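In the form predicted on its own, a lone chain appears below as structure tokens.
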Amino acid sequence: MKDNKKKFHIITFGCQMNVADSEMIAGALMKLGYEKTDSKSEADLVLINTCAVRTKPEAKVYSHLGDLIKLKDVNPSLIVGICGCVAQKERENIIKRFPYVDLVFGPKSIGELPRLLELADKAVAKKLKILSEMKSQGNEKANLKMRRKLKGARIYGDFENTGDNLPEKDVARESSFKAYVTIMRGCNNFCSYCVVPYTRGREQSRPFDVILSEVRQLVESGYKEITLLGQNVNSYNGGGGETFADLLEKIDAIEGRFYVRFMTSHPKDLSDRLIDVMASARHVAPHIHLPFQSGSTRILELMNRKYTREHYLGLIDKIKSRIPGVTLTTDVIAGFAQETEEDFNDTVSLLNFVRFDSAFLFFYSEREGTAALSIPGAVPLETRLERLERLVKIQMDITFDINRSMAGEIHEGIVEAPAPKSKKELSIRTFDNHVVIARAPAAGIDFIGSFVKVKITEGFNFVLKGDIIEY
């Protein structure tokens, strides 16, 4: 018997946000009857969440529309949208561009999806009618041109939407032992490069016994791996005057094995409780990523970062003394406006100071409607690229030293996957965030999702090899 189920496909750009908002749209499309397909060619709703934080995604994207213009082609009915935060900024001109694309709506606008659907759907279906009575006209090369030219359905959320309707509680997780669990968006800092607060919106937190409940649920449904999310973590406030370091203390408190992780922590709003709760902590894992941005001052001013160098080594001082074998990340950019090469020095011996475990690296990339595009002197994009090529040698040469003299270490941590290279070898993801690759010990066994204690044996410039030792 033919399946009759309607089928959608999402394509996700960007980072463990989009991932997330992706699982929450996958459940509220499963709600309503959708069957998920790996396959395009297959989906009668094709939906890309976007990212616009820089340029190269959002290139990504619009790539992605013109492709999808030949699965339009053969099958008319096929619903096309673009959600996330590329629509949010862009949609005037994802209008313009893509004519053919049915649906846009931005982060907030999830909620909406179930009358956006409706209200798509009804307009397909009239533009299936027009198509039909071209078609009864015979002239297949005429059609072909038209089905082109002819509009989407053109259905757009409501992009000044507070979010306050978005379905939580109907998440269709990729994982079956990682989960990702939002506890805020939205972002209040305006950093003068970034798009995130234009859009995503101002910050919103969700209600602290909500999230305490979620996380509750998630560890006795089996989850191993719970990362709490937001743009910035920091400045959670669960309504009550509740703050992040109390959320991570009450989650820690929960019975059960799994390990906790956070993702972004802002300089300005780390606290020395917060930093204390995570020394005492079972389940909190010992890995902070930190975004410094840029070592000298006088350009943390310009990107509006609200904190100075000195203060950022005077945090990175109190983590490494109160937390036992932290681990370390970071943000840099490289060649923000009016960035002398005194400057960037003082983000190289940043650098080299603190001896981040890995960082991510970039050039500055110039965004639309950010503040930084009023800021005179704007660095030639070749020495934004010569600097950067500095930064990864210094980092790979750091994390190379780091991941060396791990050797001979045991560490916990969860099986993630099947490693890239090796049907025989496992990925597995330390306790303290480090990424081993390890032989199976045993053939026929399923160890994905498993926890394991592996020991250090070599370290790489990206990976680290070991022996499980314990299963």
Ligand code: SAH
Contents of the next structure:
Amino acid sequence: MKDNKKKFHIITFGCQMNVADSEMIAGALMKLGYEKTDSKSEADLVLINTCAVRTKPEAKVYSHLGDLIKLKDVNPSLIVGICGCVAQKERENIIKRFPYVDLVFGPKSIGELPRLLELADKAVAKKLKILSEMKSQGNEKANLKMRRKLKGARIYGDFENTGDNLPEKDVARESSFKAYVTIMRGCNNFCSYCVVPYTRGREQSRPFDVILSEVRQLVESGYKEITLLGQNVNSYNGGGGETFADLLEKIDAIEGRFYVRFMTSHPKDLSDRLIDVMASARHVAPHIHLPFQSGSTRILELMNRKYTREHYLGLIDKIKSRIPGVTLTTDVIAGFAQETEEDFNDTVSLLNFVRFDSAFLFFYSEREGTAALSIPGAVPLETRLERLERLVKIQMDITFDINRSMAGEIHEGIVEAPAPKSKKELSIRTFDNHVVIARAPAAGIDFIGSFVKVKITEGFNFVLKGDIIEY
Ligand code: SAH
Ligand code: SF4
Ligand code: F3S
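Next block, the form predicted in complex with the named molecule, ref. the form predicted on its own:
And the full complex, kicking off with our chain again.
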């Protein structure tokens, strides 16, 4: 029997926030009677959830869009939508450049989906009517040309939306054991290079009790890893003065076997109390992602980061001494405006001094509308790339060293997936956030989503190898 349900396909770029938003969009669509498909060509609705943080992810969106017009040739009733951060930032430009796009909405207007889709459906029905009239006049080839010329439905979300009506209860999670929980949206920090405050709007924390009961329910229904999300979780405000440390403490008190992770922390707001809560927690993973961006206080000031190199190093010192064995990761930008070789060396020395377990390294990418555009003294692109390359080499050596030194250690973790290269192996994420590849200890058992103990046998550049010793 043919399934008459409409099908959707979502392509997601960007950070975990976008992944979480896509899960919310999926949930909202399922509530409207849609069903998910992994195949674009089977879909009645294809959405691209976009990222605008650097030039590269934004460019990827445009190349995907080029492909979608071909799908429209085959299926003229296909609705193509752009959402997420590029949609928020570019709005009309998208429709101007890609007139066949039907639907454009930003991260805060996900709650409007039912209304937007109804409008898009109506517009597409009208278009189909015109097409069938054209068909009745013959000339298939001319029709194809006409079809391409026919504009998309041009339905826009409300870009000034406050995001108060998001369908947060409808999240359709991809995984049955890992869950993202958005605790706050938006950002107030306006780091001078960053587009996020413009695409996501002002910071809004979700109520304390709502988050707590959501996490409790997730744990009760078998989720084993909860990741709390926000652009700057350390400035969380639960509504009654509750801080992020309070939230983490309360979540940690929930009974059950589960891990709690969170990201991202901003060095200017990470409190001593948070470090204390983490130090004595049972469920909170000993891992902090703490972007430093630049090791030079002068550049940090130009970046509007509101902390100094010394403050950052002081924090790291506290974290390392109170949470022994903590995993530290970071984000770094190479070649920001006015960055001299001396400033860059400060970044190098910070990387070498802290010895992060891993680091996300970027070269500075100018973003329209951000304050950094008016800072004189741009660093030439080749220099940015060359500096980035140097950072990559340095960090690779550090990660390799740390990985090698872990041989012999025993860690607890959750089996996340089959190993990417071999079906007989499993990929395990340890409590302290390292990835270990290990042979499946028994055939015929589905290990995905279960807790195991793994003994690390060897460390490589990007992964660790190990043996599962308990399951
Ligand atoms: N809210 C998080 C980060 C969000 S964006 C935080 O404050 O840490 C993720 C990372 O992208 C940033 O940490 C930064 O390193 C990088 N990034 C943001 N804007 C960038 C730009 N214009 N050019 C290069 N890298 C950028
Ligand atoms: Fe961007 Fe800074 Fe906000 Fe992070 S804290 S999202 S880098 S403005
Ligand atoms: Fe990208 Fe938007 Fe996240 S710009 S990094 S998807 S908040």
